[in-house]
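Heads up, the chain below is alone and in the form predicted on its own; it's given as structure tokens.
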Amino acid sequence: MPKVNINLSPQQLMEKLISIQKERGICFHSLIKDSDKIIKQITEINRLKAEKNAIILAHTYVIPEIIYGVGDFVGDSYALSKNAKESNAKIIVFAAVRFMGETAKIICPDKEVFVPGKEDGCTLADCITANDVKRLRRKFPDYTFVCYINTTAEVKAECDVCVTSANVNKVVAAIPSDKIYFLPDKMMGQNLITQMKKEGINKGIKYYNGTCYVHEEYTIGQLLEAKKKFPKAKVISHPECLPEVCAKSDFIGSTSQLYKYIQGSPDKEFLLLTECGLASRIKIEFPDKRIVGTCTFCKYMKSNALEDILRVLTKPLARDYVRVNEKIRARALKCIDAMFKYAEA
């Protein structure tokens, strides 16, 4: 999904995200406080991406003045990356978290690529490991392994087929074998399972038992009384949330999916369970539609700023840059080439 062009000066910008902060209550934390300092590094973040050859992908949840002042493109994980491998860009700064720096670094190994997050981690690709895998092949030897994009390079790797919230029912259900281990996400597989029986599509599936901790905090509880509130309002879910909530949902689909969903939608009110940044995309970019109910924020998401953008721009550190050795790269390269085989079938 390309940036969203608002066509808006640095001074612009932070006059409408202020103002939209006071009328819609979207949290932007201290805008009015720091408007001048922000304006100055948007500037020259911007300035310095033209002298240096480099693009920024933003992911739709990092905060709102790095989407709409200096990214590039913006969207979710895989359409993010493949955005990176079409440009022409040397250095590729990621506004995300570290597993979708290193899925960039899979797709685009020509590429320098940094995260500047100052709390890069994620729970759910945090909870598994490559020797967890191995593990589990060792135990399920006639299984093939699907992981979820939200993994590491190193769990990628031990993996056969990839997939991302857009396209894991069209891919698993494309996989020749009857018996799939899903990883890492417990919710999405249950769901998957779901999915699988509703299509009359016979497989058995296990799964693994991580989730996302954004998206498990969303309960029936809460949807059934945000209901009685809002009866009006659309209820649409990302697949990592629980079975009854989704089932309970008008619409179930990835973050661009959601933000598509909204888009093209007659109605203008929708219980939004999801991350906080699409919720604030909506009320910038549709006016007219309303986002009742309440949303979660992820810290590590929310840990990009500008000015560690500016640093790894100047003077990266270390731990900003994504590495990932050769032989894993190869070998999670395949995985996820194994995804656009079947999700093509």
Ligand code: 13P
The other form holds:
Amino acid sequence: MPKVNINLSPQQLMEKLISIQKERGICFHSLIKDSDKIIKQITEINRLKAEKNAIILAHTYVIPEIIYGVGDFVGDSYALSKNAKESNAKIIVFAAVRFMGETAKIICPDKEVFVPGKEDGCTLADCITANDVKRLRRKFPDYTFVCYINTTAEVKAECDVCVTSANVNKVVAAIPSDKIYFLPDKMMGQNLITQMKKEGINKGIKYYNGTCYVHEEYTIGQLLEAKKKFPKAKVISHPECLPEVCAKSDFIGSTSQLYKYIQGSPDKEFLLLTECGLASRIKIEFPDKRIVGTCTFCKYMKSNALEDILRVLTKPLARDYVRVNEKIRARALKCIDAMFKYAEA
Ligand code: 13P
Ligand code: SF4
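Starting from the form predicted on its own above, please write out the structure of the form predicted together with the named molecule.
Expanding to the full complex; the earlier chain stays at the top.
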């Protein structure tokens, strides 16, 4: 499982981050000025984690101080949901966005789950409601409804099978139905259709109209421009990117799959079409790899701060708790369990 693979004292971590920030630039700010405060916060969070039997799951898009200072696991939404499932901790602090915390709560109802981010939304999860799905099911009664994990618990409860960016192609290929309604990401739906065609799998796939505001920013014009400037760079993209961008990419995958691709690649230059957090991880962990071009920020993921994690471990606010109604949870769990069944087969 993807354990955080930098093991340094808070002091050493800050020295490393500061030197990388100076040499290569890391996509975040105010690190140098706040170094002493950050060291104290990291030390206190780690003490509280041990005292309260808590673990911190950190998505790749959150700030490096969280990932390397206090995170127990770092990864994509699929890997982190498995970490939640397998953990014996009493408390899960999910440094990410609300739908990821909800997924952990659906899988582990007996654990206390917190999402510390101040803005814990997601443009995909927020673009569709359970009523929208009910309406679509009435319109397309013979379709299997497949939802991206970037959805609320209520939406999952109305769907048949959940997927993540790490397993969408595998799971949809394995579903014994040739009529699929995929929601809510339009780009991922279109990229799924392309991939199914490539694999010679014949399914009628309809899709919803949602987009991720971070990934839809990357245009084919930018990509072609960057390729001219950096002809040796491998272009790697998240499947939430535009279909024409994915079509010109050397590799498409979840954030963890992109990370592993770079880790295992003999190439040295990469144009990375996903949120800045992955570029930061590459710069910190792989000094011989060069990231070219620019990246975009997810304001929701970046709203997780060390002070928020300290708060949820000491005096949580009502909004920090993840609560899912039991009836909804049981139905959403079926949808998530169907994913595990197909993805792990
Ligand atoms: P991953 O599961 O690939 O980490 O993606 C989650 C996400 O929100 C991407 O924008
Ligand atoms: Fe949602 Fe996009 Fe942010 Fe991922 S990057 S959490 S899809 S808004």
